[in-house]
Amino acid sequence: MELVILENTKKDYISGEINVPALRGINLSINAGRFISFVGPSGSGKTTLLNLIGCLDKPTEGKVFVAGTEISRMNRKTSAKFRGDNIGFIFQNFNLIPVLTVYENVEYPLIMVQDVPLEKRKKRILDLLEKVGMISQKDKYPAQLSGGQKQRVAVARALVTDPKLVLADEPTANLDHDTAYKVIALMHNMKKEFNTTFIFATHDPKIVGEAEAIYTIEDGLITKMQENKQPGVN
């Protein structure tokens, strides 16, 4: 089933009186249950593309569909509801709330976005923290965690709403080599267990090879798509 579809999608930004094209016409189709990487240099359009798929921004032209819904023309309130129900996010800088514990950070979307009852919340959070290897750290605060531990918490938080799609923007950029591979392996395992689609953007060539399919983006265009026959083996 096609989970993500983009049809001639363009995005321009205005800088003073200059029109700056970020995406020049993207046509893309990604099936559910895939582990996909967008790769390209800084400024190529990777983050812009993730923002459009994540319902965080709107295209200048073209259409974006996620889970059978056209999201490119939604208003702000509808977009927020759609994101909360369907999409999880993992960020380069983790974006954990410093005054909340590990448990509370994972719990936060269930309170703010989905209003899940207490007992159901507790079971879901503890199950996920166990799966990402952070159950013993559940009462610690972000400042007490390593970068790899923070990103494990971020993975749990992204999955706690049971999203169809998880978007990760440079999820390993602030991690050392070994920790980066461990986080990608964790994402692979979560993809297999929950059949969640993962799309991540990266400029790290060592991490790119862990994806099932690799889309190269240059100057706002997809210039290459390559299937990986042995993803996640390193």
The other form holds:
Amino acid sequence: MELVILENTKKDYISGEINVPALRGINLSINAGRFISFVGPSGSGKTTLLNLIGCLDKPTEGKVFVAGTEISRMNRKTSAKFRGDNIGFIFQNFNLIPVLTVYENVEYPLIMVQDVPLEKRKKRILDLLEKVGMISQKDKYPAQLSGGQKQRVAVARALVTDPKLVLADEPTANLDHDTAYKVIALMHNMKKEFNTTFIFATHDPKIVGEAEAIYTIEDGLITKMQENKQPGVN
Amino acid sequence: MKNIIKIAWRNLMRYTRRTLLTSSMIAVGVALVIIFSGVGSSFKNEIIGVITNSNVGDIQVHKKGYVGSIDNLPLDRAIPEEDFKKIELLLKNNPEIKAYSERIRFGAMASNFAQTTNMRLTAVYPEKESKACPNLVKRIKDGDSSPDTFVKPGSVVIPQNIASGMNLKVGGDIVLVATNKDGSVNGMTFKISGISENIMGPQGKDGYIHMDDARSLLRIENGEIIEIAIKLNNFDRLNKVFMNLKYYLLQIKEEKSADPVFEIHTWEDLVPFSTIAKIITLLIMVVRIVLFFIVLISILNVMMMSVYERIGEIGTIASIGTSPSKILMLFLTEGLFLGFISAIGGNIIGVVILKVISAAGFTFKFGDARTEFMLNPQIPTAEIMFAVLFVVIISVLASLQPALKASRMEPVEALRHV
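Could you please show the structure of the form predicted in complex with its partner chain, as a counterpart to the form predicted on its own just displayed?
To see the whole picture, the full complex is given below, headed by that same chain.
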């Protein structure tokens, strides 16, 4: 089943009086339950593509469908609801809310976006924190965690609403090599555990190999798609 | 909502120093309003109390046109006996009226056989006057200060300034010469029964004689009077009672012209201090306006800084799916909290300082008056409630622009600030 479809999607940015094309006609179809990587050099359009799929930005031309819904023309309120219900995000800088504890950060989408009853959300949060190995740190604040720990919490937060799709933009860019591998392994395990589709953008060739399919993006176009027969982290 | 409150509170505590500084500034502003209101109202009420309870009364009724020429104390604008009886009936049947006292006011020449001076006199029935102006007898520092007998027929209470100027003492004799409304002059000798302290107000330097003596001196053979001073059971209901009395009094009209026979005034219309009282009220308003700007600028500044510092965070919560309305609520709640805790803090400071002023027992007096006024500020409950409400509303309004800005941010642009 196709979870993400892009039809001739273009995105231009205006810089002063200059029109800068970021994506120049992307056609893409990603099935549910896959572990996908977008690779390419800086400025190639990876983040723009993730933003369009994540309903954070609108294409200049073309259509974007996620989970059967066209998201390219949604207003701010509808797109916020759509993201809250269907998409999880993992950021390069972790983006945890500094005034909330680990537990509360993971809890945030369940109370501020969805309205999940206390008992149900408590079980869900503790279960996820257990799976990402952060249960013992649940009462700590982000400032008290290492980069790897923060990203584990971010993974838990992205998955807590049981989204159909998780988007990760350079999730390992601020992590050392070992930690980066562990985070990618965690994401991979979570994908298997919850059958959630993961799409991550990276320019780190060492972790690209963990993806089931690798899309190479150059100058706003997908120039190569490569299936990986033996993905995963041992 | 509980979660929005929790996050808003923690965000405020995130920048503890800034929150405390802003909060302190607003709290000081609120405290100033409370102190100024408490002290100003205390001062105002103390003076009003002295004026109304010592000579003016809460309300006065006169023949139409009397107050316009009150400086001359005209005797030809008197209330005839039959009209006074109508008013008396009205006052006796009104449960809001505690007491009333009819008076004749006139000017006279006072002589101690060696010197002569002008003197304004109020003729009263002492027992009625003491009920309408209960503090009058407290002003009598020398002589008989009994409420029922402070002026007996044949005696006079003279004001302090005349006693000093003419070297008069209690027990001494004084001749009062007055012109009646027909223009004839009459004089009578009086025994000085008391010397009253001068106080502010239009009747603060009047002498007092018994009503029967005034009628003899002025050769008034009927029961006409010049004014009626009225004391209310509850001063706070002044305007309501005044309007009610005015309504009924203005129904009584001249037969020929159909104009109202009487005029009625509250103390405010009769006493120059009412202007000072209005200025005090105006100053309290000015302090409130200053507070308005302190709160507005402080909260606006803090909330704008807060939004600019947290653009990335706003992008994060928006991308997670937080609706624009919840982001708006989050920032509005922060501003509201900041204003609320500041207002509560300011109220506590203000009340404590008012208590200290009250406990210290500061006194003051005017001119050569011997009466000391004690500064005994009451806790202005209404002002406290108003301050909290006012600050909270201004805080929310000041937070509105930054909160709207936060809620309208495009998540993708906000995230670039991370």
